[in-house]
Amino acid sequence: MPVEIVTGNHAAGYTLAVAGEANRNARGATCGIYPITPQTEIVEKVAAFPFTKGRVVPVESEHSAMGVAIGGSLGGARSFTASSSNGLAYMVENIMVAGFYRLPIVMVAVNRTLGPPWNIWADQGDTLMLRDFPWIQFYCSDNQEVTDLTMLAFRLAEDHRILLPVLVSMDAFILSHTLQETDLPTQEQADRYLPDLELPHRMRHDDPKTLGGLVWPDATTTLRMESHEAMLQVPAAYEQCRTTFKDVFGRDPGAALDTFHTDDADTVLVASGTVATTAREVVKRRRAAGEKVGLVKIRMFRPFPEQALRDACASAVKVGVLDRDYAAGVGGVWWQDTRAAFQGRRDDLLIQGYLVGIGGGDVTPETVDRVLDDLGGRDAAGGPVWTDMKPEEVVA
């Protein structure tokens, strides 16, 4: 398909019904839908597709649409939604029965602000609550991005060593509503790149099963353990995915992280979705200066790329993390995540956790210059610093 002009929420809609009907031959598609602010053009876009084998339903509530998505795909069906905010925290309940079914089920998320106080801006504190579930997670930069890792995550949701939802994040506003060239699949692409899907454990009439039972204490420690395992086999299963998808679509759709200018830098920026964009210019103006700063911007979170990360920081003596969400008492899950990567590895390496854009504030390269200049300043880490206010405001 030609390069179109497109919004987040265009990419993500037609990409989430491109995917479905790839299924056709087998047993089709499904989606339930309800509608969310910034979201919604999503479900519109899926509603209106004509698929040749799928049922889209509109529901009464977030947590009936994810409900709708656990029937489609316990039946077979390949299944999808999208959803935001206090949508997300309505349908909890039924994204953790889905994590632990195991059920191959995609979802889009625009990242808003959880209310109250009611704020439609982008905020990752919405998919961030849902960190502990065991649901794979990607967070965008751009509009390209919302298109590759939305299709790939079908591709890796359905290979049978893992079986795990997957949830593919894009910043309110910023991405859902802003217009770019995108290159989307055509149908006969994602015909190639998406096998018919076979669920092992899919419910059937000849073979009546009990789903969700009452079990034991060990049952439960056995399949919490075999999620674990499910999970530590994405890295590989995700670099097979990509190079599939360049064979299928010739371009790639990035590795876990990507790194710019950390091979020397004694300064690194971590970050993720467009915040990411603004460092990057920002690391490239200083770097023309004569500054060894770099940058590393995660598109995987869940799981946590950890070892791609520490190597990435191998030269830096100091990193900064850029966290739009706020963990009530700590800071930044990123940061967070962050930390935990290296306890008990680099005594010598200085974390420093920065909130940045939280509500939807504007992230500009002033905040980011602002961030470095902090961090260069410091010889040792504190508490999050809230780069929104003005420094006399900060409790360090």
Given for the second form:
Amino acid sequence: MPVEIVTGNHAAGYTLAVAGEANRNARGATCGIYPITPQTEIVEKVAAFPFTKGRVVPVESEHSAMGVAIGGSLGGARSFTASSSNGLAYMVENIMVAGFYRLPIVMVAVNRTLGPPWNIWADQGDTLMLRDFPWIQFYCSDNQEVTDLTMLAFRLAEDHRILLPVLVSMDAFILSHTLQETDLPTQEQADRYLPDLELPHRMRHDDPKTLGGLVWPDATTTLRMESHEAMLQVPAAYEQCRTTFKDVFGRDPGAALDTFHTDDADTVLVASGTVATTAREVVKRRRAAGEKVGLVKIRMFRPFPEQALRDACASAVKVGVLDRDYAAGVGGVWWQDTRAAFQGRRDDLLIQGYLVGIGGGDVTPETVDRVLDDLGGRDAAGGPVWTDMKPEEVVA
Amino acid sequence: MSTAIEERGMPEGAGVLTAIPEIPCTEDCLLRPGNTNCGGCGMSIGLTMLGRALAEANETAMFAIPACCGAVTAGAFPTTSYGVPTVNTTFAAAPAVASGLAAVRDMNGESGQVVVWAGDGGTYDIGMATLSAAAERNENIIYICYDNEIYGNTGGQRSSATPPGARTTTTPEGKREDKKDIIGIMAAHGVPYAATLSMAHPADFRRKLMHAFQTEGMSFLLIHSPCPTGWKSEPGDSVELVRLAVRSGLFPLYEVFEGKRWRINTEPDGADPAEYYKRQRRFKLEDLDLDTTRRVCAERFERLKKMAEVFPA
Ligand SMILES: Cc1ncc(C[n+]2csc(CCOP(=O)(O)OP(=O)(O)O)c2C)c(N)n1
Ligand code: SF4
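Switch over from the form predicted on its own to the form predicted together with its partner chain, please.
And the full complex, kicking off with our chain again.
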């Protein structure tokens, strides 16, 4: 398909649909759909797609949207949905079921502030609240990534070593509603990239089993451990999916994280989503001015690419983590995971958390400059910095 | 005593399970020995009758079971007493999960029933929106609610199917509110088939299952399901109790087709509801206003009769 100029929502909806269609010679596709701003166009796009073998079920809630995806997946169909913010919160119970049942469901999420008070702008707090479920999580910085990671997500999820659902996230409006040049997959490419789905534990009459009944602690522990082992296999499986992706689509969907000028950096910023793109511009400018600043853009949040992050920060003495999310009483979620990655290994490293663009506030180059200025002046890390607040407004 | 419509032609005094052909319990039976249900549990009888009807009709089924006693029936991993593919869903999600399963079955041209087996809590309460939506979409599933009028699994709390006067752990003085008219609600959705089933009327029970197997689109079946643990009744009284409920008009047996045509299956024979109440310690006779109950039952049945006369099936 020639490069098109599309929104993130268009890219996601279209890619979900062609991925579903690619399973037409196997057991088809199912999708439960429910609208919520700013993801609604995704499910509208899916609803309008002329599937050869697929059923889009317009349900009454997000809880049921995931319910349909669970049922469809258990029947052996390629299953997916999309949601955002309070929709994800309402869906949570079934989101965890999809993970516990090891179903290769793909969900695109548009990161929107949780409410009330109602706020439809970008904030990653909604998907980050799902961090402890057995789901792989990706965060995108542009619409090409939205397309590529959504496509790759199916191949990764359906890999028999993995069998975990995948969440692909993008920032509200900044991507969901912004037109960008995007190389969309053709059906022929999707067909080549995605093997027919064969779910080993699908429900079948010739081999009746009861799924999800009573278990004792030992079986529960075994199941948790198995999903942990699957998580540990994700980085290698991801790399294989990435290589095949390059073969079929002729472009690189990217590694678990990208580094930018980190090799000799004494100060490294850690960011995700579109904030990372802004940070990159600032780092570029500061490098030109001779500062030893670098950037790590994390694409894969679960499993968290700890080793790659440690490697990227090998020369750093200070790390600043940009969080467009807030975990009550703690600070940023990315900051917590970053600290955990260095715990006991680099206790000399100063790791400071910055809350930026909470509730969808603009994260401008000036915001990132303020972060770097603060970081530069520090000799110890402290509590989260509310970067968008004037100093006199900050509660100590 | 008027002859039950469905019992015409049935051998005199046909027992509960003998009226449905005995299918030997083999490996592929629906409910197998080793299940965890309490003695006298109506759900066990219901599952056995469903299993026999499936075998007799040469049908297979898949189960979607929300949180309820039926989720525990199978026993603990790695054994299961269900002889059919079964998925435990979250409490409110069974109709949505069943919709997904049915969609995949239908688009692959496969056979077999997709059955939701749910308690009244999962049906009248937490699953109401999900059920309503599946009914509105006319999903090709069979939804069976075994109505034991209580949250059995969590130890006997009220549901919106608990009848007035019943004492539960959350209505220690007896529930004040009436049951929801769930068949009325489902009929208002225009589902192809909605019916009440009593295990004291096994031939009628069987026929309704067979009708549901043949129905394209959604069937909603409501089984009055005795629960000795929650009803504080004798396990051996279970079938007699639900028989009394039919005889006294507390649980009329009827069918609604497409929300448009009504059929009454059994006329109440004038038995006194007091008999029904007396044999369950969840009720205290002195709490009950039996005259009102009798009047309400009679009025409801009159209304049903009117519907069946004006809009016959
Ligand atoms: C979301 C959620 N809330 C509460 C529960 C706890 N719970 C499990 S079963 C149940 C009651 C089920 O009652 P009913 O549907 O009538 O079935 P029964 O137990 O009587 O068979 C409850 C409250 C749960 N599993 N999930
Ligand atoms: S509590 Fe009631 S419904 Fe549950 S298994 Fe026991 S008798 Fe059956």
